[in-house]
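Coming up is one lone chain in structure tokens, specifically the form predicted on its own.
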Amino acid sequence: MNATTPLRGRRALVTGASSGFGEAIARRFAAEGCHLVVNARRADRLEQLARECRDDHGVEVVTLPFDVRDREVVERALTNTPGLLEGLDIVVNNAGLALALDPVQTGDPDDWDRMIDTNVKGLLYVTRACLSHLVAKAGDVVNIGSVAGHQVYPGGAVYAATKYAVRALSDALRHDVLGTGVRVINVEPGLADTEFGVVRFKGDKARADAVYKGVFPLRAEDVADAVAWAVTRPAHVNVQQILLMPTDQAAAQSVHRRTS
């Protein structure tokens, strides 16, 4: 029987770890004995997450509050922490967001910039800063994509474009690292009940909640479970892609809603 690759004793960088998928992934990794480097813009939430993971699971946790959109800050934060990159086994590129639900003709270019800069360029900046060290350790790159990287929907042109880009970058990166032992994994969730909708609708929780009305969506823990499973496969196995959907969703716009 082929041995799995346990998380215990490894070290993972998780971006966007202050809520949602990133927080759930960090907590799941910590529960399995994986040391953490957690990143997000909200330093207070990172510190709380770090305290709880240390106290509950006895793992080491480094907090790095920065915005992945700022290339110089990304490089400085990751290279100025002694031993951080040399000890890294896994990078989870989770930081990302959607903003608004407008057609291109009325969309806000500032929203477009923020989505592209975070979802695509931020992922590239973090990956590039870490990749040579992951090659040295035959580590893992996990990119959090979306069903929107396969199927577009009205008002989602730019967000979908960023997630198509994540899929393309994941596929291309496997060619770049071929022969090094680095695995590139793209986990692509469908409807999931996190802060995603509140962020998209800029604080309008009622509108965000309406997206999930009558639906049993994914939870952040479901995504964390998929990520943990993928990175613990035997070293010769690369789960290249996981399209993870709630049972109530057949496709981006095909959703079963209960009326009672």
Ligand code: NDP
Second form
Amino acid sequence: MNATTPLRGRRALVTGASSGFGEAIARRFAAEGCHLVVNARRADRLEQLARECRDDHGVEVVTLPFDVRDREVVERALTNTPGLLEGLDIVVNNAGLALALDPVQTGDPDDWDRMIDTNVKGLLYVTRACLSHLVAKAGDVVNIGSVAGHQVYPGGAVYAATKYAVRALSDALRHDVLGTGVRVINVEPGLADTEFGVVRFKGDKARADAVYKGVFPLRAEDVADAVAWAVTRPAHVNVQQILLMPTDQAAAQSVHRRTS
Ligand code: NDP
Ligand code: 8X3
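Target state, the form predicted in complex with the ligand; input state, the form predicted on its own:
Full assembly next; the chain just shown is listed first.
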């Protein structure tokens, strides 16, 4: 009853595995002997990741490039491949993004659509396709939320709304799966230096770098560590929520910057 739930021999689907947290989570899971299905849109990066995980750790890795925003494609990719999700133990809903830092009055509705479609609807499509398999194994749903799911900041209205939604969906899903043994874990990082900033500022690296100037942010591996810890707790323990902040960040808008 009190034994931990090791990753060795389990099978996990990780979305957004071509960079940042998703890639680090996939690598960490592979290092602990977990078989993988990895998703993102950049197929070349997934292939490289898969090769390295197979070679370094001897795990099975299936690459599944698709856009989580496309409901039909998600359903086809996840349900039409025989055996793909058989024995699935974990889904990590990580694919996501922020776009721009604009007030609502001047924000671009196309940016809003992309954030909502990816961070909220994509997470729902993937979860729905996986859930019966997770119920069969009493598996884990890990959703990557954000400190922005607790605190809003200027220019972040729609991104924060998506992460508040991720928190609400995580809390609600726990009711839906109550009694099945499925655990729902919401991991909510603060500032982390991934491709997130460059994506948010649409390729403006200087602007992205300025966000982290003088700060020691989270590394993707720190987030992977938190996820790996949560999913390896004993089966009767559900770590419902982890708010993981850099020591240099007290709250979304309260950041310590070193000057030297
Ligand atoms: P990255 O930009 O490094 O990674 C984002 C990943 O999501 C990429 O692999 C990208 O792959 C994938 N992705 C984006 N859109 C889609 C899509 N439509 N379909 C499939 N995959 C997609 O950023 P992070 O690793 O930082 O972000 C991961 C998650 O963490 C996001 O949900 C983000 O909101 C959240 N987060 C980030 C924080 C940060 O400060 N970095 C802090 C808190 C939360 P590809 O482009 O190949 O499709
Ligand atoms: C990403 C962290 O503070 O940029 O979710 O919203 S923040």
